[in-house]
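Given next, in structure tokens, is a single chain: the form predicted alone.
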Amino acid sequence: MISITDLHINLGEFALRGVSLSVEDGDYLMVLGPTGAGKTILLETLAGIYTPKSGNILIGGKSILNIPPRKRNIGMVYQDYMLFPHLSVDKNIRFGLKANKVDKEKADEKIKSLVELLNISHLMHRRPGTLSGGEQQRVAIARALIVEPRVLLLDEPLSALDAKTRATLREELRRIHDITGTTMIHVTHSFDEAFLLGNRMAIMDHGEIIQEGEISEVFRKPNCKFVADFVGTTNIFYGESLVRNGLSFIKIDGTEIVSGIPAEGHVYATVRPEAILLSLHPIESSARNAFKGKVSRILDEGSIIKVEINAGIPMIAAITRRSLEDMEIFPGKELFMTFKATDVHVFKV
């Protein structure tokens, strides 16, 4: 387990502060901010590449701080690859090995394993410069892995890679965590690569970390204005809340959305797209919320059609293209809408 309590580090336009983050055995955790948060800072301080000004590092119940980075047993692939232009493929793999003077016919049992996993053996002759952006990612990925690292630093691996390799790539780096179990945390700004790839999410803004969690957790129940914009959240609503008999009565413009979260005073209400149900005709339910209103917009994401409705503030819900069609759903056509208390998520201002 990797404990990081109240992490300090300060380097000009570039810091932490107060970072704390728990990370479990086998955990594949997906660091996300927008650029300038303090994700690399807080990869290279676990790396060792920086020493925090206060706070402390755990793995395994022991401080890390004063232990050298070559003798963390932590590996770090960066976007960029950073492979030895001068040695071959065989060569930049067997670094580590070498370097922690692993017998050769271990090193060469343990490499073959490896390089198969990662589907690289045909390249082990060549040098780095002849290889795709895939490729040497996959080389640098086996370099990183092949000393067993207790922890393995992902910093924006896949964002330099076209998109077709990038996919590739991603469901080998899910494979690779599958079979090996290495706890990972993982640096991107890709959403897609967060669901794919993760069990948890860090969302991090100014050296901060400002929420943690379930990655599906934080996408529906945002702690706060900044995490919710942050993570594409579309139906975002302020307003007045009164709580009676343990629901929150949240008045917004004149409109009142009632929500399971007891929630007092000033505050954000969001309700998911997905979660609105839309019908030609009101629903009996036992649900808390119903609107009628009339649709403004029909934006066309693909596979899946947001339709956005006035009903005194306006809301946006997903359906598929079939409810399109059967439904004859065009601007301007009146439509209810109905969606649960427990689907409405709160927090304060």
Second form
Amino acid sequence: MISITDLHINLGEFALRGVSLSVEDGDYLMVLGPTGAGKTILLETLAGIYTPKSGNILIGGKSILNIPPRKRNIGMVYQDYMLFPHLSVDKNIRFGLKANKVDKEKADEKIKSLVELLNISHLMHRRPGTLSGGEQQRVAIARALIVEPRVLLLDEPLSALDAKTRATLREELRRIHDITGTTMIHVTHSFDEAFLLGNRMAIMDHGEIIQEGEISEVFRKPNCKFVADFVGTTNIFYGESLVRNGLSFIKIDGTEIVSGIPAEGHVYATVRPEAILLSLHPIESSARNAFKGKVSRILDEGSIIKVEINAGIPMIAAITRRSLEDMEIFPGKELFMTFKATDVHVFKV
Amino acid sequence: MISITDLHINLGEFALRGVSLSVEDGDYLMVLGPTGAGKTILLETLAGIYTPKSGNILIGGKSILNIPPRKRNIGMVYQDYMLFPHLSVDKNIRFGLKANKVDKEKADEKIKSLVELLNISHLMHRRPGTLSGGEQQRVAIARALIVEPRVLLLDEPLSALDAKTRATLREELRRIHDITGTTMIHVTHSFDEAFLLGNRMAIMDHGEIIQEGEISEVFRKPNCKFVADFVGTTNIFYGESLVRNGLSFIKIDGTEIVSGIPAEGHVYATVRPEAILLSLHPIESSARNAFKGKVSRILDEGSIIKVEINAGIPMIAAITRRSLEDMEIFPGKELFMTFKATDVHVFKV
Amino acid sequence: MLNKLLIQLRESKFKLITLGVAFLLGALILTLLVCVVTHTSPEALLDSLGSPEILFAVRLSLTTSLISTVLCIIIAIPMAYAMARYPFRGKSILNTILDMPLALPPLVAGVGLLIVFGSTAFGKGLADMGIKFIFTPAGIVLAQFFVNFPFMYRILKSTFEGINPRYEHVSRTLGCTEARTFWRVSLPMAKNGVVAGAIITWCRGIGEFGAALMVAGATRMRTETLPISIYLNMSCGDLDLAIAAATILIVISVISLYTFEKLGGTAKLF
Amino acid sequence: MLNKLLIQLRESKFKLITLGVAFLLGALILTLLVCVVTHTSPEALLDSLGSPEILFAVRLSLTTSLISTVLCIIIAIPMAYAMARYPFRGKSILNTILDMPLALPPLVAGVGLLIVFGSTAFGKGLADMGIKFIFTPAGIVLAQFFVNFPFMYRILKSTFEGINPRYEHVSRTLGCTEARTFWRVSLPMAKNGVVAGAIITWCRGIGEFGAALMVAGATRMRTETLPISIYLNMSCGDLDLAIAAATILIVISVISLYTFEKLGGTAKLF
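For comparison with the form predicted alone, produce the structure of the form predicted together with the partner chain.
Below, the chain from earlier opens the complete complex, with every other chain and molecule after it.
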């Protein structure tokens, strides 16, 4: 288990301000945040590149602050691969074994099984510069894994790749995590990536951890407007809430939304656009929220369509192109919106 | 009307190889293509920066090849704004009027109405370096529009902006086009952007125009594998087609797909993932294609979910998270897929 | 605590050694400068600084270096712009030729100038028209110009190369000719490069010795710039005057370097 | 057709003028080089090239410049690395001091070295130990080293700055100490910079005149490098020998410059 307590460090442009975080062995933690949030510096401080001003990092209960990077046994993979350009792929992967004076026979054996796992056996004699982005990243992952690190730190490992390669490598990372069981800390700015890979998630901004928890929990229950905005909820309403029977009744400009989360006073209420069901006729269901409104805008985002409907307040529902055509939706058309009280998340201002 | 005929130019890294294209007055043409396709060089040749090796460019029936850029009356907006850093916003916008010796009174008047249209009146005395990306791009658009160009060339004008600003400026561009009626040629690598803004679309690769036409036409009927891949169809099947009663019956690994487009022999068939309807029970409808299959994979892409179903051949359907939950889809579950013959596009190999 | 320090020390041995070398060399340079400035007594230094010979040398050095710097700017700006922007056949050869004076020892450049302007028909023609370079202050300007313009040229070339040509494209679509675009966009954007280049060129011009010695000779109170004054006074053993001239040159160098670095001057030279 | 040409000409007047300046200056430089090389008859040139004096000068120049270049490499590499990587208080001051020799006229540097190694207790102590720099070939090496190491240092510093420190971070997480990381990652990646810097340093060392003149003096057949040989022979009017020495230096410069540019050498100097 890695436990970080109240870590402070200031490198001018980037800083950490009291970061506390704990990661269980075998966890796949996703660290999300906008540019400049301090995500990379957190990884590099864990790896021992920077010495924190205060705070502590414990692994297995022992502080590692006085241990130099080379003895921490923490692997690092960067977005831009950072393969040594003057060494062949083979020598890049062998680098850590040589530094640790592993004898050649044992090294060859380890490399053989790892490169087979990562499908890069055919690249061993090439120079890194001649490889594609995806291939380079596989090699970089192999180079980090060969020394069997306790923790693998991944700094936006998929950001420099095209969509297709990104998807493949994402699956690859999941598989590696399943097979090796290595604890992974993976920095990204893509919410989708976090959702697809991790089991836990930490959201950072301005050098602080804003929210931390199970992925789906953060997704469904953002604890502040920043996180809600960040995870992509576009329906964020500000209103006054009253609690009755354990439900919140939130008045927003004359419209009332019901939420399953009790919270009184000034609140933000969020509904994910995909949670809103559109229909041509009223739907009879147990859903607490049902509104009638006119389509005010259709935002065509290619494969998904966002429909803005004015029901006193403007709400956005996400539907597929297929549904758009089937329901013959056009601006001005009257539609019914339905969503459950449990789909409405509420947090205090 | 702009008509480009058989344009050739070679600048080493980038080239045009026989580009022909015509743009009606008032059109909003989107030019799409991967990096290095020659999109920027096409715009710059139109603007007169480069002289083509052969071919011609006519505007209103007259060749403009011998006219220097300053007299072509074609505006240019780049991805990185290219605002003159040593001049204030006001002087940047005024630049073209000064060069064309417009008298100050008339210039002031024109600037006033344009900056109001673009909501940048409050920025006039700032330096470009102090503005946000979105503000800079508005200023760049104003600087290009102030001289009332016949054509406005936009080179990935939204690519450097964050998602939110991009959406706002996209609407802004649409509004400007509606109000001024200026012919626009807009280069992008984002299919969504093309879909949302243009009325026509040209797809480029390796210095050539691969397909050109109405946006929805290109979207629905890609004329080759490259375009199909590029516009994002992920269901691309290779098979043998037989035509009966004006319909194509395409055999793909033992499965048969029906398409409304007659084509015989070796073909590619494509179905957009959103066009596939999923259901728990068979659907009675006029749709020609109905398959039963088992879910083999669920690709969670955040707000949209792609479900891979094996029905002899693997097909991918796109659904919302909501549907995923409602239908309780999990790997191994049996589902029914339905799609219309007109949703299957076919092109010869 | 002590344990922690020891660990850190062991881990940063490498850092200590490499930094140590830097500090040692810095100390050597500083010592050298201080040694020159303090070699004579302050009174002797002040006396020498006020002597007619040093005053003459200062005046001549300032005049010639200012003229040669202005010439460098005027010639280097169009050259650098053309070489940064236009592709043409034989460009790389011309480029290597224009870089030559940078690699050529100043003494050799001086010999070359002496031959071209002293013994060719071209040089003699100029001399007949009253434009004499050999053994005259004009020769000092010529030597400074020839040896130092590559610095101006290279700094400006890299400055222009650093300006995205799309700024110029936009200007041209907005109604400007190439020339107008240059005056209203490219040159104003290159301002910092021009200033940085001028400082470097001027500072090197004022210290130019080898080429000037060959072209203009070392004649007391006639072609006696500050470096020539050091040379003459070292030769005849008048150390006080030599030290005075060296002190002035050190002060000029320190100020120029400081100004240059304050301006954030970084320019690719090679 | 003619009309089209005329329009193009009018539109590219600016291009013609600016390119014209570049070509004119290129022509001047080329003329100068050719004038020097062809100033004497080929026979006289060959004779002079074979003379014992020129052979001695070539040998001395090669020896001293090679030694000073090696010294520059050894000293500049750790210095440049430390200054590129480690932050510390007073770094910008040290940086300015280390850049000083670049701004200092070589003649002044020479005077400084003469004083430090000739008349301080430190210099006298060294001399007593048999390490003599004043009026000896060792002085030439010292002068070349002091004047040219900033070139090596600056080129290497910009090379190290251009290497992403994350390469080193990865190496350190893989089990290497800082020193081992330097030898196995940073230095191999900086190879091109070292070669480019060595060429520049060597080429400048072989042409060094002002500083060497002050420290080592100009003694025929003793401290006579190629530039000193030009100086001595120009003074006594033996033009043939001077031209021979100049020709050799031109050939060396052309080859060095060409090699440097072939290596794709571009290094920030200022």
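Because the structure is predicted, anything quoted here is derived from the model rather than measured. Residue numbers count along the first chain shown, from 1. If you superpose the two forms and keep the largest set of C-alpha atoms that fall within 1.5 Å, you have the rigid core.
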item: Is_shifted I93 between the two forms (CA, 2 Å cut-off, rigid core); value: no
item: C-alpha of P262 off by 2 Å or more between the two forms on rigid core; value: yes
item: CA of G181, rigid core aligned, shift of 2 Å or more between the two forms; value: no
